[in-house]
Each structure stands twice: as structure tokens, then as C-alpha cells.
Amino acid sequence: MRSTLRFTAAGLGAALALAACSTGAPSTSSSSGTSGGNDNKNIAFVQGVAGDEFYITMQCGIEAKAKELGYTVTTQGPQKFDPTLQKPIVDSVTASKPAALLVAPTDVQAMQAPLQQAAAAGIKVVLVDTTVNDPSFAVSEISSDNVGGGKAAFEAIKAAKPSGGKVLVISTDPGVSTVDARVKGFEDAAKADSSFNYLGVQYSHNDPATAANLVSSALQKDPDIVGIFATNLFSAEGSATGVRQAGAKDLTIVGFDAGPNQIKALQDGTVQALVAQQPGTIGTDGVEQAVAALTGKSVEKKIQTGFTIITKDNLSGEGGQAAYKSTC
């Protein structure tokens, strides 16, 4: 297992003391063919949701590495992070018989059978970002250290609020492997620190407006909340809106992901830190493992990429470089 963590608690604490990760149309990079065999140079990428800067950045990494290795890529994604919308896309891709499929499953159980069927059809399946209950059919799984990212989010809040207090998590839906792991990392760290009162997790169904309403309601009930961890891009966007709507002061939000809206919220001071994944690296590694499997070379069954903590203080350097892309 490969790990490239770039977080240090001391560095983050100093940075925070000074300061005190939508929808769109699916995009296609090239046309795909249906022929099998060694001459099949087609890779399909099925995103978790179209228009999300996380998956756009991953797509950029996939396309760049595929071009370097002589493969073409077709990208599709559902309009919502929803297995009922993703499954027909995966079924269609399976019928087209690409050489490999890079996919971010939208549910650990619902996407199990469709992806097993793709593998049974001879397609090399690589799970990127998210996974399923039994990923044994996949040639490789590549994702961030999500438990570590959740723990880092708690440490960020603790650095800003050393006296402790009430903390809340806003997530997407249960059953999504990556966000479940982030919640666990945060929850374990919060419960282990007696100075903090963990209020639990609320689910926004990956909708910023719902997240905003949840945060507004939570602040009406507990106006003394000191920190909120938002587990993905849409949760962070909605949490920031909810804090603004409630007029809350002296509250630290740590968001997971680093799209343009999250960077703006950081610059505006609504969000104090962001946990940025490395989606481009996940995409690059995914292509490398798929091609290795196609060419009979050894593959890494599981790869774990790191993350970067972004604050106002490192936006002009490492932090800004870790921000996600809107286009390739």
C-alpha cells in the first residue's frame, strides 16, 4: 500500500493560529470502440457525478496518462451521486467492451453486481476514489487515506479551538465508502478527546441546499457549536452557506475537497481549512494499474494517496497547487 501523506499537525496548528474537497453534462475526450483483444486501446471512466471538480481533476489525470501510454478515454457520469443513475451508464459501458473501466462506485452494495458483470465480461476494472463491499473482482483500488483525512479535519478544528466544545459532521449519505471513512476518522478522534462534545453526523444527500438547512437548524439548537467538519465538496459548500445564513461567529469549518467554491470560502474566511485530496494522482495511478493488467505486468492491488491541508497561509504555494480544476 502506497501512502503519500503531506499533513503535519504542528504545521497546521501554526497556520490556523495565524489565520484564527453541482451538476454538468458528461464530457467525452475521445470516441470509444467495441473491439476486444490486444488492439483495444479504449479506457472508460465513469465518474461518481458529472460536473464535480474532484472528478474533473481526476479525469485530467486519466486523460494525460492515457495519452502518454497510447490509450483513448471516454468519460461519463450521472447527474447526481446516485446508483440508480450510475448503473445504466456502467451497463452501457460494459456492453461497449472497453479494454478497461475506471469507476467511482456510488454505493458499496448497489454497484457490486454491475461492476462484477463488467469484470466477468473481460474488462479490467479499476476502482477509483470509492469502492464496493467485495472489490475482489477489481484489478486495483485507488483512493485517498480517508480515515486519516477525517482525523486531520478534527486536528484542524482542535488547533483553532484548543479549549474544546461542540462539533458536528455534515456528510452525504451512509453507504458511500469514502465519506463513511472520513466520518469514522473524525468521530474516533473527537470521541477520544474529552474536551470536545461530538454531536454526530447529519446527511445532506450530496445537496448543498440541504446541507445549508441542516447547519442552520443545528445552530438554532446548539448556537455554541465551535466546529463543523464537512465531508465533501457539496457538504462544505452548503455548510458555509448555512453558517452565513445563521450569522454564526467564531465557528471553525473544515471542508473536505478543494473546488473553486471551497477556495473562495477559505479566502472569504467562512471556511478555515480544507482537506484537499489528490484526484489527479488517483486518475494517473488508475490508468497505470489498468494498463499494467492489460499488458500482463504486475499490479498494485491497493493504493492509498495522500492529502494536503489548505489554509489562507499556503494558498500561494502548496495549498493553491492542490486546488481542484474546473477544466483540463
Given for the second form:
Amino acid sequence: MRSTLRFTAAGLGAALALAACSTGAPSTSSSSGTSGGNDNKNIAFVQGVAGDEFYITMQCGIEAKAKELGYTVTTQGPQKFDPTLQKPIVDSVTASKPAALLVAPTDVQAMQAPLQQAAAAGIKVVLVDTTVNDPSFAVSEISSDNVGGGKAAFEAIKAAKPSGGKVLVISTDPGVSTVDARVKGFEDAAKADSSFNYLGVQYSHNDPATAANLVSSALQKDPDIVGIFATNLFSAEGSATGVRQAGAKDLTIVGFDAGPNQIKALQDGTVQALVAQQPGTIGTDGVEQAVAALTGKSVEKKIQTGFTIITKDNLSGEGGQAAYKSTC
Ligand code: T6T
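Starting from the form predicted alone above, please write out the structure of the form predicted in complex with ligand T6T.
Once more the chain from above appears, this time first in line as the rest of the complex follows.
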């Protein structure tokens, strides 16, 4: 396994002490280049959900690398992060027989069979971001160090609240490999530190309004919560709204992902730190591995990408550079 893990946390301690390209419709990018001996130059990208800046940034990386290597990309994503909506998209992609499929499965179990069928049809399947229970059919898997990111999120809360207290996690749904791993990294670290009281995880179904309500109710029950870890973009957006609505001032929110709304919440001071992934790199690595498999070159079975902790302190430098794109 190649590990491209890069963890940059410049300025974290100081800052914490203070405190489309994509729609449901397929979009196609083409290139006039050529590569290899195979005539089929079509790569399909199926996002976890359309309109999510994490996947839009990944799409930008995929399109750029595909163009360089002489491939055409068609991107589609379900309107919700939901396997019942993603499965028909995958089934129709399989029927259209692209050379390769880059896909972020929305559930470890429900997407197993449809993706296995894609691979059985001769399509080179690369899992980008999320995975399934048995990924052995995939030529490669590329994702962030999600357990490490969850642990880093706990450390960020601890840096802001060194005397400890109650901490809560807001996630999307159980069965999503990435966010489950982030919860685990956070939970293990929180439970290992006796000055913190881990209140557990609540699920927002990837809906910011639900996340906001969960946070409001949690703060009514436990007004002394000192930290919230929101495991992805929409959980973080909703958690920030919930904290704002509750008027809670002395609370640290650390969110995974760095879309424009998260950056704004950081600038406003509602959120104190963001764990930014490298979705563009996941995309370019994904295309490289797919093309390696298609051209008979050696493939890396597993690639782990790193993350950057963004705070107000590094926003004008490497933090700002790690922010996600809304368009390519
Ligand atoms: O956090 C990313 C992604 O890694 C996760 O699998 C699902 O949520 C995001 O797309 C952000 O919304």
C-alpha cells in the first residue's frame, strides 16, 4: 500500500487557543488525446452525491488527469447520499460499458452487488473516497486517512478545551465507510482521555437542517457541551447553524471538509477548525490507477491521501489552498 499521507497542522494550537460542474444530470468532458491500444476511452465517475464541493473538486481532478491521458469523463451523482438513488445510476453506467468506473459507494453493503456486477462486466472499478464491505473486485481504492482525521479532530478540540468536558459527534448515516472511520478515530481518542465525556454520535442523514436540530436539542439537554465534531460537509454546516441558533458561545466545532460554507463559518468564528481532505488528488490518483489497469501496468491496490487542518491562522496560506472548489 502506498501511503501519500500528509498531515499539516500549522498554526493549529495558536488558533484553537483563541478560540458545477455537478448536478443529477450527467456531465461530460472530452479530450482529443490518445493513449494505449484500447479503443474504449470512456471513464464514468459516480459521485456519492451531486452538488457536494468535495465531489466537485474530485471531479475537477478526474477531468484534468483524464484529459492529459486521452480519456473522456462522464460524471453523475444522486440527489441525496442514498444507495437507493445511487444503485440505478451505477446499473445504467454498467449497461453503458465504460472502460473504467470511479465511484464513491454510498453504503458498504447496499452498493456491494451493483459494483461487483460492474467489475464482472469487465469494467475497471476504482473506489474513490468510500468503500464497500468486500472491495476485492476493485482494481484500486483511494481514500483519506479517515481514522487519523477523526483523531486529529479530537486533538483540535482538546487544544481549544484543555480542561476537557462533554463532546458530541454529528455524522451522516451508519454504513458510510469514511464517516464511520472518522467517528471511530474521534471516539477512541475521546474515550482514552479521562477529562472528556464522550456523549456519542447522532446521525443527520447528510441533511444540514437535521444536523442543526440535533445540535439544538443536544445543547438544550447538555448546555455544557464543550466540543462538537461534525464528520462531513453537511454535518458541519448544520452543526454550525445549530450552535448559532442556540446562542452557544464557548463551544468548539471542528468539521471535516472545507467547502465555501465551512470556510465562511471559520471566518465568522462559528467553527474553529476544519479537516480538509485532498479530493482533487483522490480524483487524479483514481484516473491514474484506472488507466494503469486498462493498459496492463502495475496498479496500487490501496492509496491513502492526507489532510490539512485549516484554522483562521493559516487561511491565507496552505489552509486557504486546501479549500474545495464549487466549479472547476
Ligand atoms: O466528507 C466527504 C466524503 O469524504 C464523505 O464520504 C461524504 O461526505 C463528503 O462528501 C462531504 O460532504
